[in-house]
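Let's start with one chain on its own, the form predicted alone, as structure tokens.
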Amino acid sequence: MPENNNNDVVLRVKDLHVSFYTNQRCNNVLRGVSFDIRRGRTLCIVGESGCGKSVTANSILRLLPDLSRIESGSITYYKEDGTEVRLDQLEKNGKEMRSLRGKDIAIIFQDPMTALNPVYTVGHQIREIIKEHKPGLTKQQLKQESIQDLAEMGIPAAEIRDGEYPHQFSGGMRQRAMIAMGMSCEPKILLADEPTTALDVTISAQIFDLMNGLKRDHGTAIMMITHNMGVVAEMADEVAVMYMGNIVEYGKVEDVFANPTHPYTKALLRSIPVLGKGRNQQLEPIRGVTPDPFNRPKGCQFCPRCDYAGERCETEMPSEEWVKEGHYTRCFHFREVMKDGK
């Protein structure tokens, strides 16, 4: 993706390549992932299970498994006084990015229960993080910051909840508690990996209007990982649609869903229920499987399930294509795509 040096850029990550290894295979799970998280919107990741997108958050925070390795690219956060830090060239557990966790960067992961320490009071691992970034505080004032944490996150009796285990709470209140813990600190980027995944849909839309209301309050850049393209429409400024370790369209929300110009992305789109069709609408699932990544396509990784595939596609994999300022594809059948509308 080429330069842009738009002042409101918080974090850019450029022709990203990760790798995970493991019994002497190597299966390279990013492959030259480049976006830009602005701040005051909110950047989605969307695709299928297993396509790289936890994987890049995790990448920001340095929190991969030790058989994993960043072969190449960058990841670069702007500090507001205009520093600028490469990411993925600090130690993962060393000082300076342990200082920037939570504090700058945060995220909140897609199990509250398995994230959240079974053994400590919801209240007490919130002010492991405040204390961790906010040293010489009381421990009355500690718990008053934890306190107001969660209630600024809607959840009731907060003083109370604030003494009890993550056992104790419903799953949208855990999920709540997670957020709670995540803008601690009021970061400048919020990492949010499927934050609603297995709630239902009133509490989902609860959580979505307390992550808006802190993009709108406090600036918060928000990147959010999802499979769903109803949040996208829900959450997004911009959305970058992902497949086998690769950007295969990014642009403004309105742009990419108006006008998809990759296949996957109108696959995508085609597979989910509008409202007002009735009952009787039908859906279409997208025909295949994902390849398996220890043994991938030579030229397009989406060629084998294609509808618009020809011979490039088998050996060439496509490079980015401007569709319009700030959106882009890779396909080489793209205005092909465009002609056939949604």
The other form holds:
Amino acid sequence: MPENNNNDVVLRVKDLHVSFYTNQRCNNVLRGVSFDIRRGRTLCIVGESGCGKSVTANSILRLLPDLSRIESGSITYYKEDGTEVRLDQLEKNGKEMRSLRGKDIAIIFQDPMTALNPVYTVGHQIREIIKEHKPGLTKQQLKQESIQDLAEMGIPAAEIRDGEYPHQFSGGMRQRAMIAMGMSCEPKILLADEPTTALDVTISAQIFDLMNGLKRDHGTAIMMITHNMGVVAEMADEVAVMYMGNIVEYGKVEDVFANPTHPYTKALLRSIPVLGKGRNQQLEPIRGVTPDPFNRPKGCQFCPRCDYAGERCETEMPSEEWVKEGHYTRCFHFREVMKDGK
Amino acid sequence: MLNYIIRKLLSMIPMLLIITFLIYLGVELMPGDVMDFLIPMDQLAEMTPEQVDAFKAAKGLDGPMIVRYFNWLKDICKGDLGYSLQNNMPVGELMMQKLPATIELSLAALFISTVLGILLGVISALRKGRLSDNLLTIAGMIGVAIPQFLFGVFCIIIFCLNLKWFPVGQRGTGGLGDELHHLFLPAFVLGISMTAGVMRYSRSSMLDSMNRDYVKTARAKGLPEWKVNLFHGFRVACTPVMVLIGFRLPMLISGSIVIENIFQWPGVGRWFTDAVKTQNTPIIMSVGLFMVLLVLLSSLLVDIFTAVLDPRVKLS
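Could you please show the structure of the form predicted in complex with the partner chain, as a counterpart to the form predicted alone just displayed?
Expanding to the full complex; the earlier chain stays at the top.
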């Protein structure tokens, strides 16, 4: 991690280890994850299903399931007044953590169909979060705020929509409502956990526009989780590529896309179909399968599927190596990978 | 909504006709002769067949079953429930005497089972896997499995005869305090046997609700746990529980038949069993009609309840 603590950093995750305990087995879901979230910038976390993307987001808000534990590492939130809050040390559903949830750090979930409570009106659900963090508002003021929040997210006829139930909203509208809810207390950080996976492409584009607007107008720091490299290219300022509980490559999106230094990043980039290349283009899938999390490779997690793997890779997990400022990789052979180009 | 209710009410008429006819048929098929219960044996032996026929005609017991059923139906439509064969008292009047006791008992039991069942179920769900949850689950299993009459008798032996905390049976007559004193044990026994079911259902319903995404959303808003549990987890979980309780309303009346007999409660249930034993058709039919109506009405009530609690449900 860059050691200079400039004022832009609002959240720093350092060497985070998280384990899940199920059926008397322990799954080390996160195995040392480090990254910064900066004011007015978007960090995209990309990786395949089960690599720990959502767990990372949920650890920040301490929304992990009961049978899980943050084993080590730190999550530090830098408040605007300069104080630092160690989120990993707060009580899980304690008062301090709750005062940050929704107010300073908001989250949007993947499936807007299930993330809203079906028995309350959308307006009520937005007012609930405002009421919690800005006590003392009158009913009218609350109602005005919720309508305004909805209108700001581009929901037409917000006064009417405010009193409607989630099942009367379309998928895109629900996700807008979720973002309206997330943004209602003007959080410093917005965590978006695959916000458009359940939506179609045109609606996704609209949602991304909204999020970019928030970043521009409010300086909101955004951490977005996705498994879509196209989304990364469009949205991200920084990108973190995750594989089996580690960030294997982290850097500015230009750097990572132009000079992938980890074999996994490279393989990912190669496996994306390119529009306009014709139907004969050869996609290169990554060979092998994702290892069983209960039966992991000893050394580098990507080793069994890697073309560059050597003897050392089988026994030792590479540490974070700086390629250049703000760009690190976890690979012993990153120089070779770089030399080979895209 | 109103439209729906009217249509539903109208659709009950054919059902009522069919079910009452089946009950009538059932009474008719019962072994034994109703005359045996109306006139003492030795007198009956001395009566000539003509006298017997005349007696039957006076009581409206002659003619084929179909004709008698339609006569009964005709009287019902006029609001006349008929007369008890035993003592010639009007059934409607008797019913009015017995019904309050049964309703009192049933409502008390409903209250106990709803409050206790939901409370314990929710606690059990929120403390899933802990000792209290396991204990409640075991207690629930026992509660579901133990027959009412056995549980009732145990309670009488322990609380009435040994500990002498409660009077043995009968309804209280000396003011509210005495009435509650008499009411508590039968209501408790009837309530507990329903509590177990409500509890287990609330538990699974609550667990299901607490695992949904909106609960996580609620936590992510910064709401305190009690608000998350109550306003999000429980609010959604209570719909299916209410449906279950609604469908059990008629069971309270039928369940009270057993309890009323054990506790000598002067309600409809005991009256009904006596009527069945003596083939007292007008009483059997009236109570039967009442229960059928209750079943049909509670299914309507459940529909309305669901529509009120869940905005996704539209009655049409």
